[in-house]
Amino acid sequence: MKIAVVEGDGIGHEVIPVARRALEVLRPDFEFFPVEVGYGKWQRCGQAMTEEDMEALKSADAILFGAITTPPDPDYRSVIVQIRKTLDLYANIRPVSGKGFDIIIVRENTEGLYSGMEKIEKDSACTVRCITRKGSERIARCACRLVKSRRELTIGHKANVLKSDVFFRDICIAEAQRANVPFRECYIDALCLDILQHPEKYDVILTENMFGDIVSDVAAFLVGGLGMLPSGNLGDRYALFEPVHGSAPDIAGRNIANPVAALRSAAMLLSYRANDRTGAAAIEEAIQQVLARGIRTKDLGGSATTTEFGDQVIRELARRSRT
């Protein structure tokens, strides 16, 4: 497999090399090549991403992605949003697992308020929230496929206020009924609270774009913060795997970022793209072994640096690969 490696900006330069090393230990048959996009490139070249960069991403079998700082230019769209739209990565899969709960958040990834239909004028700004039948049907089908091997679907929405959510909710319910999977619905604000109080009640959660972003960030509290959560951006042809966290410029360059989310994103790449569940499990087991030894980064109450934590995980993976 050919893997495009996009470190991006900020702590992406620190955590993505750890994830790449894990993949290199487990899969020496993989071929890696770098693609530079983001704020750093914009500062040097005046463009955060070129057509050539996009073609390079298209040539990969999978993309391992870090974090991007959006240039401070009102005419610039988020680089990751551009990539999701261009590659039609319509399904954002965000697992959140801990003691007594195992949740998968399925977020529509190309529509809603993040679809880029915006304008800023002197006295007003407008962002269009467009939700389509095609987009809603395919993300609902994706969620229903996951429920088939699990328990129940929860459809998160705000249909009591937003007509576009009435549209989204009704389509998702119809797809769940067609797939014969058990489902319930919940207002997204109530869901954000209840998932913190009773995470064991939830299995697969389905939402539109922005609500999925919010509820997954809320759920990060359950497992120690954004530094712990991975995500997969999946389409019919392309796939991109990235930590849920951003570029964190306030801690960038200090070697204190938590690489667990990046490592787990690498594990998702193995599981979802390479059909290598053994390798994916090995990464998670190595992370758990290192945490069990009390080796933790600052955000988890420890003192280990990014490099120290990453080295311990790589050593554990190397040991396992030899036995």
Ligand code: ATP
Contents of the next structure:
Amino acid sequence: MKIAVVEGDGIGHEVIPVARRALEVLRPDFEFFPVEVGYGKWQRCGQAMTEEDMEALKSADAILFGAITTPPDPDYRSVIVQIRKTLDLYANIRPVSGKGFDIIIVRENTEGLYSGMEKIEKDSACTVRCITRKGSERIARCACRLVKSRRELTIGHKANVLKSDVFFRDICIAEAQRANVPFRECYIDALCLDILQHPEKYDVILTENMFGDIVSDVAAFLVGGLGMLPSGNLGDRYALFEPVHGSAPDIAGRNIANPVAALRSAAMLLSYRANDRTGAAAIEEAIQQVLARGIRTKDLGGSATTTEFGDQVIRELARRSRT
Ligand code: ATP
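Having seen the form predicted on its own, could you give me the form predicted in complex with adenosine-5'-triphosphate?
So here's everything in the complex, that chain up top.
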């Protein structure tokens, strides 16, 4: 399997090497190649991503992605949004699990307010929230497939205010009924509070693009913060795995970032792309072992550096693969 490794910017340079090492230990059969995109590249070449970079990403079986810092350029188009659109990575899967809860947030990844249809004029600005039947049906089907092996679908929306969410909600309900999946619906603002108060009530949560982005950052509170949450961006042909967090410029270069989200993204790559559930479980168990020894990065109240935490996880994985 060929894996494109995009560190990107900021803490991407610190956490992605840890995730890559975990994959190298577990899967010596994988081939890795770097692709450089992001703010650093923009500073050097005036372009954050070239057509050749996109072709390189297309040539991979899976992409392990860090995070990109947004360049200060009004004409700049987000690299990750471009990649999601070009590779048609329409399903953003964000698992959030902890003691007593096991949630998967399924976020539509190509439409809504990230449509790119927007303009700024002198006295007004406008972004079009575009939601299509095709886009809603396929993300709803994806969520229903995940529910099948789980309990219930919750459709998060704001249909009491937004016509585009009436459209989205109705299509999601029709798909859930067709798939014979138990479902309920919830206003997204109420959901953001309730998920914190009663996380055990939730199983698979389905939303459009921006609401999914927001509710997953809210849900990060349940597991100790953004340093813990992984994600998979899946399409019918391509797949990209990245931490939910961004490039965190405020802590970049200090070797204090938490590499768990990146490690879990590598685990998702194994289970969703390589059908290697054993390898994915090994990464999660190794993380739990290291946390149980009280080794934690600063965001979790500890003093371990990114490399110290990473080394412990890699040592644990190497020990397991020898036995
Ligand atoms: P971006 O625009 O790239 O999303 P951001 O700074 O708005 O960047 P994040 O990069 O997600 O958003 O960071 C939000 C906060 O969470 C920051 O204070 C950051 O330091 C913290 N944070 C994010 N990821 C981690 C991590 N892996 N370990 C520790 N702290 C993190």
